[in-house]
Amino acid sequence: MRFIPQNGPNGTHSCRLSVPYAAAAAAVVAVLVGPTISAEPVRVDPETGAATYETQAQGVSLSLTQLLPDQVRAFYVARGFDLADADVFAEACVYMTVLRNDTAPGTLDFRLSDWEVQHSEEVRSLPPLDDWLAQWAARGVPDSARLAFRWAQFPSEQSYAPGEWNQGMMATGLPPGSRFDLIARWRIADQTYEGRLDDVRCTD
């Protein structure tokens, strides 16, 4: 687990720094190919076996907690999804995601579209909320169930003043049992920070 600047003065390294938001794209790529640090869970639920991965720096906390497919299915079936539709989301490697602005020096702004998943040497964006909603509409999921889905998701973009936070479900879109790195980005006081959780594991 580490926090990395998007454009450090000495190239790719794992110190806790920040840079202006207008960092060059090439510098971002240089960060992503740096050495990998495995992330061991900070805790494991003794009843379900669900693992939580977390990193903290610069007054910000980011955590991912595994949601078991059966938990996700039950949640959405209870809110109007049929089992086949609930299965589609339950099998997409879903996490309860928490982002907290604990003591950062200013408002934390993020867009989920800036976050990425690195899996099997491929870097991909997270599945957008609008894509899920369009899929549910095409499959005939009731309006009330789609609304419940929307409100249960981690927000697509948000701003948190110091002391504010939010949580919600976030799907990586990866198959069960996959391992991946999460690359999360946000801005504080016109500077961009990149937080990583490496070697995170989807439930089997």
Second form
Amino acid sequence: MRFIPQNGPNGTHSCRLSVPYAAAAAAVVAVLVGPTISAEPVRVDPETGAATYETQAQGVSLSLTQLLPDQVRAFYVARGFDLADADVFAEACVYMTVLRNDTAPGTLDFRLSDWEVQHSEEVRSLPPLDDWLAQWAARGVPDSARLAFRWAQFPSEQSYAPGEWNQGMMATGLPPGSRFDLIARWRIADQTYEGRLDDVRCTD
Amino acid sequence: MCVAPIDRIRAGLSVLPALLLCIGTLGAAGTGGATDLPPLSHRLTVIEAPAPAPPLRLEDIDGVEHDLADLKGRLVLVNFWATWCPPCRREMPSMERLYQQFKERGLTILAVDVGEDMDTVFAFTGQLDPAPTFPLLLDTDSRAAQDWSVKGLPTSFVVDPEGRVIIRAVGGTEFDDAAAVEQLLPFLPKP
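Please show me the structure of the same protein in the form predicted in complex with the partner chain, now that we have looked at it in the form predicted on its own.
Next comes the full complex, this chain leading.
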């Protein structure tokens, strides 16, 4: 896991640096980033094998715990999904995601549309909530089940004052068995931060 | 362990016992132990520029209508939650303890279930210790949650005796923790 301040209050601050300053800044970022290493889960459920990947830095903590396909299917079938519909989501590598502002020096703002997964040299956005909801509508999933789905997801955007947090489901859209890096981004006091969870494994 | 339900679904068997276990696992985020649960917050967020609370008029699980507008003069904790939401379940006993401690001093709690029906909520309340004695309202179409700009569950708001939203709590919160109580006390109606 790596936390990287991205830019200043103007959002494009780094683009305005002169060449010598840019070189120096690049060196600093490189030091902050360090070599890419495979992350080991901080916990593994002894019964299900579900792994938790977690990091804490600069007053913010982020964790992913895989929800196994059978867990996801059972949850949504119990809330009105047909098995075939629940299968679609269950096979999309779903994680219980927790993001919390423990002691950051200000309110944390994020949009999931700014987050990415890196998989097999390809960087892609997370599947948007609206796309899932449109798919459920097209497949005839009942309104009440779609409502449950919407509220069970990790929020698409949110602001956390110090002490605030959420947990919810987040699908990567990758096939089971994938390994990926999660790149999360948020802003605190006009500074953008990037956090990475490297080499997260999606058990099938 | 949460791998049995789907087999039971396919076999046409009851999934409730297995689902309860499954939801517990989801609640523990698959970590297998209470010590691994994300900690509840012990502080509330004071809103710097309080604004009038959005309307809130809903029926509870007994069919009784509650209107926030009728509660002027009381301090009201409005909590948006759902039975399947792990931190919602974990914070609810602390809300009941807070309610027992301060209801005579003017505290009202309205717990608004988002998107579920009466049977689901009623069945759930028996699992809580202490069970909630404050009203459990039903926001079956989640319209109220949207009116209050709720983005994730649980989210709570404190409405002062003048009807303004003065405090917010996003995420599971231990409402009867001393630090949280200290933040609420100044806003209780004067005796």
